[in-house]
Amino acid sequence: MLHLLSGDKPRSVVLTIILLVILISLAFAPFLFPGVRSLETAARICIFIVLVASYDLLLGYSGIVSFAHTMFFGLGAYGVALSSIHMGRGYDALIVGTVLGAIAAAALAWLIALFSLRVRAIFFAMITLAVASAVAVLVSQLSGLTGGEDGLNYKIPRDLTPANRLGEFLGVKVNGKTLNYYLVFFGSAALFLLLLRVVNSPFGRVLQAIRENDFRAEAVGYRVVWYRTVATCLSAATAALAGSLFAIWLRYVGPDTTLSFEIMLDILLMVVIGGMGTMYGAILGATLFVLAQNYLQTLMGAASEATHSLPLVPHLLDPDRWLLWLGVLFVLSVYFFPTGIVGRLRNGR
């Protein structure tokens, strides 16, 4: 086990056994928590942990600020859906569109990293964020190849669509979506795993150091700039993975679910709740602000019902306005784990 960690122990008792559940309940979520919300949610979690995992190669491990993350999850996920509408239903479709748009998203890294990566890190960012503003306006006005803000509906091979009935397993249903949610599973579980190894290879370390110092990192001899854009090209070949993934579950892509800066905007949130630099902070970082999202108003609602009586109460606690909770939740968390959940649990009280 420790050598599929990389060596990368958790170091804490309790952020171990919050890994161990957190592990297990997605291992066993179509057995556990039966319901299309529930495998939804489980499978939605499998996938962000990795986008926001190579987010956090680019933000935690070597320091560079982007916001063109989810045009690097939007192209794999256009790279899934256009090969599905043109080559069939078949798996080759799955492979090729994957396997482009794995490439196409670590070429355009490439060429952003190439022309922006040596100006300072303000500069960078705005960079990143004009090109994915300009990406998510050219999608939604290729009607023709992207569907427009429509996006693109498409079918996936018939194993892993609920039309495919396998049977009953521990008394409940088996179909192709079991199949497709583990196929999530799995595939988020290597790609974390490499992920891991990647940051703690001699590679993450230097990453780390120019971090820390980039100009004594320099002077020792590393070319910091390459180091930078090698970074960049694998957070945004892994964040284009994940979007394949994203594809094959949900059969449907489209700017507001792939592209929107909103999702940019909770993967930052999701970082700094879990904690910077730490890929365990991804998973609980992950796992925390999607179940908030899926579920947060549906609790919110039964404390406005237990609480109708109170004055006032029932009015703060209205489903509504979960959204003011949310942002009241983030900034307890980032006020009482300035380091993350995680960091905060690697060093004790």
The other form holds:
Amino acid sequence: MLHLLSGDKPRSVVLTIILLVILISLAFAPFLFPGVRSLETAARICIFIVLVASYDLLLGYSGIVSFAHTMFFGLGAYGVALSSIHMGRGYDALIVGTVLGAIAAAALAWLIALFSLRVRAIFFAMITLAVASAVAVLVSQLSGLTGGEDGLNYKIPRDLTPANRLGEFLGVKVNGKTLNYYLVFFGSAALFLLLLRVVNSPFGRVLQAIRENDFRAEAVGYRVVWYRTVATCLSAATAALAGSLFAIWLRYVGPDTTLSFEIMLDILLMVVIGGMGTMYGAILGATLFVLAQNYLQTLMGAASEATHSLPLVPHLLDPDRWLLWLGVLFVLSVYFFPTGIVGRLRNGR
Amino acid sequence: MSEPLLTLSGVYTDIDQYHILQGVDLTVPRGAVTMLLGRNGVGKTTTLRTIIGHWKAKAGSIMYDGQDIVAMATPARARAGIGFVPEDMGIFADLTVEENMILAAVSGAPDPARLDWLFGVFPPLKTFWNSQAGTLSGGQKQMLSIARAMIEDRKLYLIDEPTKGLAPAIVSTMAGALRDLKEQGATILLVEQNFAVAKALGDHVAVMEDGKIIWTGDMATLSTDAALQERLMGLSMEAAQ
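If the one shown is the form predicted alone, what is the structure of the form predicted together with the partner chain?
So here's everything in the complex, that chain up top.
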């Protein structure tokens, strides 16, 4: 097990328990939480764990701020969509789209890194912001190819759709959607473990050294720009792979679901809340955030009803104010967990 | 006499609008300890940082082991065998002691015999092998900083004020480690404000003033001439001990 985690133990009993609960919940989600909405939430958590972990490789381990992560995520998603449309329904289309999406993301990341990582980090952040905005506009404008603002609907192999009925297991109807979920789950798990391996490798140690002090790393003999460029490409390719999983799961891609700046901000928040430079923070951050996004409104509706006899409180807990409370929750979590939840659990401070 | 390992000729270095080095001429012979002395702010640290490449020389040449390295990038200089110990305990605080050491062994896994020697010289490194470097005390951090440079046999060691701000017991450990390194025939360019350490270790001396080398000679000459010390550095080595 430790080998699977690349020797990177959670280093906290509470954290270990939380991670195990999340792992078991996600692994058995179709049976523990049957229903379309809960399965949708579980799949989204799996995909966002990979997306956030790949961003953590960049921000937490390499100290590079990028605003183009959703662009790479979108490249993977659009890769699957376009290949499925042009090659027709089939696994070959999924594979080709996934591989081409990841290659395109890595190539674009390499180009951006080459032009901007030699100078100050803030310049890289600005370039990524500009390129991501340009790509979002292009996707919106090239409606003939990308479907514009409406996005693209496409077909995936029938085995992975609800039409493929496989009977019942533990009282739950198993169909192609369940298989699709497990494709997402195992794909995400493999990508997360791969990222964990990367950050715990000698390459990952050099990245951490560079993050701490790039001159010192250079004085030891490491070419900072080369390491940062490789980290950027790896992070982009992984984000694209997460995007491909998302596209296979949703059977739809559009600018709002994959390319929006709102998702970029969500990723940033998930990394910070979970704990930068920890990888496990991605699991906690993504789980908490996606759960809050999906269930806070429902929870507030119930709380508002339960407190209807009190003055003011039901108004404060009105489901329409869920975004306000989400904001308050995040301000509080950043205040109380400045090193993220994982940092707090590991250090006890 | 063999060719010096390092020769700086007419090196000028600017940091922003400040002209720090103003024509440094310095020779570092092989297999000896050259002390770079001088008052605060005369350009000693900038000289070391110019040699490793942190600051780019605006003019002049830096001949290292037979080649001019002025245009060479810092990582290439390090891989060419220059070990650098900065004055601010240049460790990686987020990594463990072990990771710091492994990271510094750029040409492969650390040599176990050399590691054993370092554990003998700096016992706390073995004790705190798996601890985060940031949790070490100031003296232990400095030990790690020097041990990182020593983890591989470098052609040249640039060491900037290794005993600065350390307790006397740690200063003596540092001096012992540097003496060991010297006895192995290492070439060291050392900036040191502790005159007792400088006197005990130094073979040659270069004294800086206003971004230039104003005097070079043997430590034996400087250490026995109080008037010369007073003239060059504004105080005598004996009085400063």
